[in-house]
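Only one chain comes next, encoded as structure tokens, the form predicted alone.
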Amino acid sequence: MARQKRVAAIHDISCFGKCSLTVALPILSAAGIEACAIPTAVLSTHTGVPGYTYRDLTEDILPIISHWQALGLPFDAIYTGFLGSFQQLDLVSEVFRRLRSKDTMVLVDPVMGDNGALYRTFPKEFPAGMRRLCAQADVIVPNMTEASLLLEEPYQEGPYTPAYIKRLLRALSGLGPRKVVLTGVCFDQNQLGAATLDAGTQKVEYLFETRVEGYYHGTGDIFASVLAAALLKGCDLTEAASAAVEFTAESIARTKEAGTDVRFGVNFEAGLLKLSAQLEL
């Protein structure tokens, strides 16, 4: 039997609502990957729900890492999501330095904005710090808003053109990562998906599913978690992005059909058995 892969997942945890660690841990586990959590903060719900509580865990990050180092734990990947401050950006760079080996994949989901705007919880200088973190990654997974913030460009509404998407992918790759997966890509109003660029081959690929109208919280975390899992299971970039697009779209469609409250995330759990079988490579 092949050795089980292990991931250090650095995200916040919302006690209610399907996002961040409450998404990453079950998806990675369903793929047969050992998921090890480094929580950056604990929230009662995600930040899109008014009245949430928030406890910052910045001071706990390096002590966790120091203990892991003392145990001699190796990691096949480090996967980062929501980071709540400049200090946490610097600490995650230190985590990379301490836990990364030549075979460790670093995947950064630069969570900081959507719908054309930086999240209200972040100062305007935050994208510059995230840009430095992305420069250290092997794979980055920005949405269209985050791409514009990373590149210091005005946000553009879709539909887009292939030429525009290719230019964004190449500019994002120029920040440092070897692989870029851009989400929220559309060329018409009927389909939505992702575009990928492998800097080694300069190959660009597009993956689409039928668009489901509405805004659904946590889907970026779902997408990035499936992408990370698929890459660790041996999929190439296109295969991994295709699995992530399909799983995310099916989770959204399932939630839409059930008519459940979309503020709290989508029903991804019902698709985990299928994902597990699909990634049993």
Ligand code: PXL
The other form holds:
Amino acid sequence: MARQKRVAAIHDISCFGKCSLTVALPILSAAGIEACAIPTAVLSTHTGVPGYTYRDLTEDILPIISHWQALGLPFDAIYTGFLGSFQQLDLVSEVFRRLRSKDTMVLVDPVMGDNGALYRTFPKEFPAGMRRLCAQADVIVPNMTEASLLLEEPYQEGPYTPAYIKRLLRALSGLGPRKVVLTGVCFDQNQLGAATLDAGTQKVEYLFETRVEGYYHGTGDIFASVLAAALLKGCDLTEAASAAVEFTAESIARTKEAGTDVRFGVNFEAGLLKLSAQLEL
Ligand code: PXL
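Switching conditions: you have the form predicted alone, so give me the form predicted in complex with the ligand.
Below is the entire complex, every chain and molecule, led by the chain shown above.
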């Protein structure tokens, strides 16, 4: 049997509502990957639900890493998402310096906005700091809002043209990462998916599924977690993005059918067995 892969997952824990660590950990585990958590903050729910509690864990990050370093643990990947404070951008850079070896894949999901706007929890300097973090990544997974914030360009509503998407992909790759996966891409109203660019091959690929109307919370985190898992299991960028688009679209379709409150996340759990079989490489 191949050696088990180990990931450091750096995200908040929103205790209810299915996003960040509460989706990243089960998805990585379903793929047979050892998931080690570095919580950036503890919230009662994600910030889209009014009245949420918030405990910032900025001060806990380096002590956790120092202990892990003392144990001499090697990491196959570091996967970051929602950060709890502006200072955590620099701390996460320090985590990269301390835990990264030449074989470690660093995947940054630059979680900071949606629907054309920066999340209200972040200061306006946050995108510039996130750009510096993305420069250190091997793979980044922005949505269309995050792409515009990273590139300091006005946000545009879809549908898009292939020329526009290719220009964004190249500009994002120009920030540093060799692999870029852009989510929320569509060329017409009936589809939705992702576009990928691998700087090594300069190949651009598009992966689409049929669009389901509505805004389903936590789907960006589900997408990035499947992408991370599939890449670690040896899929190439196109295969990994395809698995992520399919898993996310199926989770949304299931939730639509059940008619549950879209703020509380999607039913991704019912897809985990299939994902497990699919990634059994
Ligand atoms: O799904 C992204 C996300 C993660 N974590 C928290 C959030 C959000 C999006 O709003 O609020 C706490």
